[in-house]
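Only one chain is shown below, in structure tokens, and it's the form predicted alone.
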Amino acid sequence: MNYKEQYEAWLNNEYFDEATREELMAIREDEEEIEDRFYRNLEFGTAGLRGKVGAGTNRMNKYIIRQATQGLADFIVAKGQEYMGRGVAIAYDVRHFSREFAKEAALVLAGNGIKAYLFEDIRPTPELSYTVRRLQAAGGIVVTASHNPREYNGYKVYWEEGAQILSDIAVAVEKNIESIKDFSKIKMIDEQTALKQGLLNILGQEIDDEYLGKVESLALRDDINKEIKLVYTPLNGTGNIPVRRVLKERGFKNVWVVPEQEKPDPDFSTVGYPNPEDTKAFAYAEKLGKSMDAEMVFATDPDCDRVACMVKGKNGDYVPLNGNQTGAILIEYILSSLREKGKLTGNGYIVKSIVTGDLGKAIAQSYGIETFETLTGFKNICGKVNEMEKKCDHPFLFGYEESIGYVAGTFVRDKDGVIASMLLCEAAAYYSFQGKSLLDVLEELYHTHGYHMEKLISLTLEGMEGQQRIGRMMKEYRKNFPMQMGDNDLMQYIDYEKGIRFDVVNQKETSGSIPVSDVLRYFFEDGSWYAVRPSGTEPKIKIYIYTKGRSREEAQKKITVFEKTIMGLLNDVE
């Protein structure tokens, strides 16, 4: 069916409730809105579902949640009674309809004879990962749109190791979802029946206590300045209680929380776009930080799987650290602390994504620690940990990506804003004890390993036309890319979609051991490189530029050359 036929089918189907049909009637004269809501089905990929809340096939609503959960249930049922009995853990964040969507998912699972473990209230996403492992559940679901604007919600699926599903499971679940043409065939029971039959189980404080105890077990030092002044904002999300509790139990005495952003708010009224990567999200935290003379202000995103910080500079203003910089500082802090305690073994390893910078890798190498690279996303980073666990007993030390996601320890298989907040505050307190800020530490790392500069450019292209243009951009760039950036020669490139690595100098193409994804990476003679990829969760094409120089100024000049050249080519694609 085309989008108009899909619209009419929903409008006239009595399975959908009156509120849904009224919402659809209200857009009857808006052809563009109808097209956007029905031109496709919201795609279920390895990131699950994510989209604007509303009626339609290309929107997040209870019917799409039911359909997706039935697809997952069919996959679990096919694996047999053991997986059905192990069940699925479910958590949710503060967003509009998150609680309702989570309960819908639980009752569909129960309707299929699969045990569901539903948290009593909002919880950070990483706690769900822990819970899947703790309960030895078959899988997990988190209802969240992470850092997206308030109009969005999402649905992420985890498997038994506690990591997000990879493509092998995602493809099978997606096929099941696509086979569900009649929503009325979805199996579902009511809440009281599910409770009575033991198919719906409510989770609470016991899991919280265990999870937070595990987080605190990752603490590395007590020779730290516990008087350090810190300002924290959970951006009205799920981090408020767990992050504050961990810091309090670790002995931090001066932690102030932004009052306007302390409590859950699905509208994110004071911030709009609740993404800590965007320094505008720190406006309230900076103001409070200055009034309290805080050494660092930090923020977690609404589902508390990511964290970012700003550090007080010499002039009293706050300087933001990006994900690459924060990751590098944490790697230095973790590895130096482990080595000092005699706990750093040569067979340990860290994992980063292919679009994450190389400063952390250089630091790890200086400690004799190997770095593995994976495709973007913590499903791949933690997927590598799962893979290594089956092969050997080498200790996993740290995983991170440039988009402010980090994890340590092995009890969570996803990025964890609670763990990262504790380690970040601990690092700031340790270096403060030595009379240094995190900015001083970063400068020392640059001096030792070279100035690694970076810039992320995101082009937002909404709707069907935007998606098509992004596709054309990727297609054209594969055929027409620069062989030089100034006087910097291209040495090799990798096309992950085609699975090839091309040595420009020797004109030699190789393949194999390259994971498949729509990503292009280009490497230059001075160690600089860049990548181009469409976002997997947002209507964006992203350009990651990384340069290396003997000074900050040299590396920044290269950024300017790269950006002008790359964007000139991409903007020419209509």
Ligand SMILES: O=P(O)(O)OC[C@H]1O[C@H](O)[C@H](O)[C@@H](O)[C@@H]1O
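We call the rigid core whatever largest set of C-alpha positions still superposes within 1.5 Å between the two forms. On a predicted model such as this, the values are computed, not experimentally measured, just so you know. Numbering follows the first chain given and starts at 1. Residues that one form lacks are left out of the comparison. What changes on going to the form predicted together with the ligand:
- Core-superposed difference between the two forms: one segment of three or more residues with every CA shifted 2 Å or more, namely 44-47.
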Contents of the next structure:
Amino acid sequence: MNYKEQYEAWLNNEYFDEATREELMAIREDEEEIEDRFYRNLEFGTAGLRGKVGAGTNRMNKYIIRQATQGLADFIVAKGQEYMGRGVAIAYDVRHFSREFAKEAALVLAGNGIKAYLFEDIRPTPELSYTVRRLQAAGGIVVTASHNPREYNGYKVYWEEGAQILSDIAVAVEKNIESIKDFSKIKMIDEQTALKQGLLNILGQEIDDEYLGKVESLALRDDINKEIKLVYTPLNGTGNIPVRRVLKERGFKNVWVVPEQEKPDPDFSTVGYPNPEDTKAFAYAEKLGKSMDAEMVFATDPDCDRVACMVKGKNGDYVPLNGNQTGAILIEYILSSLREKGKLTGNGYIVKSIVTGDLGKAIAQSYGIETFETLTGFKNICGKVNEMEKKCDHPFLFGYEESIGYVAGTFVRDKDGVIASMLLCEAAAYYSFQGKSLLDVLEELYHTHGYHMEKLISLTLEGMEGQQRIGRMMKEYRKNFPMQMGDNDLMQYIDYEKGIRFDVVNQKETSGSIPVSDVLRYFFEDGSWYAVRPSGTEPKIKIYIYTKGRSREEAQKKITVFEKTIMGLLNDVE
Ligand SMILES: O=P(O)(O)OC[C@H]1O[C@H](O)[C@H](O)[C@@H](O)[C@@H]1O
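Could I see the form predicted together with the ligand next, after the form predicted alone?
Below is the entire complex, every chain and molecule, led by the chain shown above.
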């Protein structure tokens, strides 16, 4: 069916409620809107289904939730009684309809005879990952669109190890979803029946206590400055209660929370775009930070799986740290603390994504620790941990991405803003005890391991038009890319979609052990490199530039050259 036929089918389907059909009626004359809502089905991207809330196949609504959950239920039912009995844990964030969508999912699972465990209220995404492991559930669901703008919602799916599903399961579930053409065939029961039959179970504080206890068990040291002044903003999301509780229980005395961003607000009214990667999200935190003379201000995103910080600089202004820099500092803090306590064994390992910078890896190497690389998506990072766990008993030390996701410990298999907030505050407090700020620590790391500079450029291109242009940009760039950046020669490139690695110097192509994804990566003589890929969570094409130099200025200058050259080519694509 084309988009117009899909639209008509929805409009005339009596299964859909009046509000949905009215919403669709209202766009009858708006061809572009109809196309955008129906030209495709939402697909499992970097982090599950994600889309704007509204009626349509390319939107998040209760029907898409039911359909997706039926697809997941079919997958679980096919695995048999044991999996059905183990059930599925469900959490949700503060967004519009998150609670309703979560309940819809629970009742579809129950309708299929699968036990559902639904949290009584909002919870951070990583707590769901913990819960899946703790309950030995078959899987999990989180209704969240993470850091996307307020118009969005999403649906993340987890499997038994507590990590988000990888493509093997995602493909099977998607196939099931596609086969559900008739919505009225979706099996669903009402709440009372589900409760009575023991198929709907409500989760509450008992899980919080256990999870937070586990988080606190990751604390590395107590010779820290617990008086350090910190300002925190949960950006109106799920982090408020757990992050504050953990810091309090760890003895931090001076933590202030941005009052306007403390309580849940699905409109993120004072933030706009609730993404801590964007320094604009820190406006209120910076203001409060200045009035309190805080050493560090930090923010978690709405589902509290990510955290970012800004650190007070010499002139009193706050300097943002990006995900690579924060990751590097945390690696230094974790590894040096473990070594000091005699707990660092040589076979431990770190995992990062292929578009994460190399400073963390260089630090790990200096401690004799190996770094593995995976495709973008924390599911891949945790997938590596699951895989290693089956193969050997090497201790997992830390996983991180440039997109401000971090995890330590093995009881959560996703990025964890609660764990990362605790470790970050602890690191800030430890170095403060030594008379240093995190900016001083970063400078020392640059001094030791070389100046690693980076720039992430994201071009937002919305709708079908935008998606097609991103496709053309990738296609053109694949064929036509620069062989030089200034006087820096291209040495090698990897086309992950084609599964090839090309050695430019020897003109030799190799393949093998390259995971398939639409990513291009180019490596230069001096160790600088960059990558180009479409985002899997937002309508964006992303360009990641990483340069190396003997000084900040040298590395920064290279960034300018890379950016001008790459963007010149990409912007030329119509
Ligand atoms: O670059 P994208 O595909 O938009 O993904 C950006 C980020 O989205 C989610 O938060 C994923 O869990 C991360 O692993 C990913 O890095």
